[in-house]
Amino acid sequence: MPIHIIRQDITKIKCDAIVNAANNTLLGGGGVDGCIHKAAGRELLKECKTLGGCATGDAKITKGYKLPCKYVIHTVGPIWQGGMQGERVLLESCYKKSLQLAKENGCETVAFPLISSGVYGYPKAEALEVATNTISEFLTENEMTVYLAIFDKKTYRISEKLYNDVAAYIDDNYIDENFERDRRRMQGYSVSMSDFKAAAYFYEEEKTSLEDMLSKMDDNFAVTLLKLIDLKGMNDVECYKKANVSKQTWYKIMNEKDYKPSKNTVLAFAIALKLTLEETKHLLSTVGFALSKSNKFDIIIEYFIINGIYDIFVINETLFKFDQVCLGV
């Protein structure tokens, strides 16, 4: 794990491997195709012309060439003829035979485009389930990185009453932050004596040593973790790779004593347990976040714990189609 959904030009990202969409004689196309050969240069066609073409739903490798990748994967997905001809069939192959490839050549990571979606007219909402169902599926036997270059939001497949739904939500709990701050600005603060003399007397009852405080510290984020997964009845990788998050994050995080994961690694742990909100309130309190109303983000994933949706490519996909970044990224 993880797999990252991503806007970027595929040709830019830097991995081990890119996996380009290409057609049946491996000599270039359009579309992505034409961009990676162009990209690559001269000497990548020249190396194509010796493989002898490639089978639909099958995957052959040459280097990368001027590309900031080792290598590229070239693979023939299905031309879209209904549904009803062994398109999906094909297209899982095409997925499952680059991540093979790759992890035969030693690959870490790697990067697709969301194959067949484009002149090959496969729909984009399915071809990106494709992708992900498969790929997850590669996942939970071997560590890999895997990213998924996707440009049109129109590919995520999320329903119009959950998307409605969820903006809704966010209507009904966001506060504008900067709103508030100013408006807060504009009617001043009035403090009276009486407050100064309330607090004062408050932080005399309260003292108490530093070593009584540190006695009484709850759990590091580490040890609370360990606890919920046992709790939750997983394992440790089963849990990291359900949360998207890498077999490196999770050494950090259970080997470095001073290391401090993200807000965003911390909420897909939480995702992954299925915790409550309460739950999640504490899990975050032990790195020092929080949740907020005044944060779109935290909002959208407030909306998913509350209503127990624990799906992360459904909440990252509805974290996409309102431009937040997704989870375990």
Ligand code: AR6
Contents of the next structure:
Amino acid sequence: MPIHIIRQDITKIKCDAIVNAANNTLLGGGGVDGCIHKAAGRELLKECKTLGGCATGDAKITKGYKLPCKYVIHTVGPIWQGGMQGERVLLESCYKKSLQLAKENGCETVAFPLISSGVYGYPKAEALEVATNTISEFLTENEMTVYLAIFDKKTYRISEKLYNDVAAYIDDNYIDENFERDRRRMQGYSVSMSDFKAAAYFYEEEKTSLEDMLSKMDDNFAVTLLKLIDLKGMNDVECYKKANVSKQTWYKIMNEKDYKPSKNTVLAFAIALKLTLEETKHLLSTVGFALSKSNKFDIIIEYFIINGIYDIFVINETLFKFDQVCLGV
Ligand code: AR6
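Form predicted together with the ligand structure, per the form predicted on its own context:
Next comes the full complex, this chain leading.
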């Protein structure tokens, strides 16, 4: 099941549990801890007082009170001391223990802030890497939807070079549709009658029975996808998990004859399967989509495919930086 990176105040997320970046006392503090206590009300502090604190790397659970979630999972991240004091292992443990607690309490949707990346000083880019790696590892074995609430765009780890390369690629390839239309109008662009006649003649030549045409129809999306999965030596579960696509969506694709996946979903599969640009275009065409030069999202995806970069998290972080929706959402 998927991990969604979103830019949102965690206290506003409606899900089964939100995770709090707390301290060892569990008695509140600043940052996200302060926001959560404020939004939940005094009852949360009352329950926290009964918990006897929490060790670094561990997690404890309370009710959500006035928050729009059932539970708050309080975890205590490590204080950054240069990276040689076992900070990474402790931070991984925060995510693992919190997810385990969420699972034990039947949570299907959980939202995390970027633990330790504020007051505790863990470098944001590394904190994000630990978060995405640890959560995705958990999700390969478990069914849960996890949101990673990022407050600050700067958190994104993509390098300046990647950002600049993608920006340059967009500049070179982006066609503003309105600009194109106006330009054509200004140039008096029109289709002549003889063009139409030529097209009609061509159609006559090619005319064939509807039955014939239907029998030659290409494989549909589900069949094409399954063939590509085999071709790339993957299995179904591995593929949809890698694509950050939920089990429900996968089920619909495979079982509902008329189900049409979104373009976003098709592209998530293309990335998971490491398709070439041609293969991607073919997969898109099975549901009537194409990559457009007037769509920044499409151009960014094209950039990654052409450059053979298929890390969905790097791609999503880049999309996020360019204010586009993430893949597999
Ligand atoms: N929603 C989502 N993320 C947020 C929010 C919010 N409402 N508010 C802040 N962040 P921090 P830590 C982000 O400092 O580093 C407290 O005093 C923020 O931008 O809250 O683990 C505790 O009591 C940052 O990226 O937690 C502890 O003493 C991330 O949440 C100490 O801070 C974590 O920042 C814990 O420090």
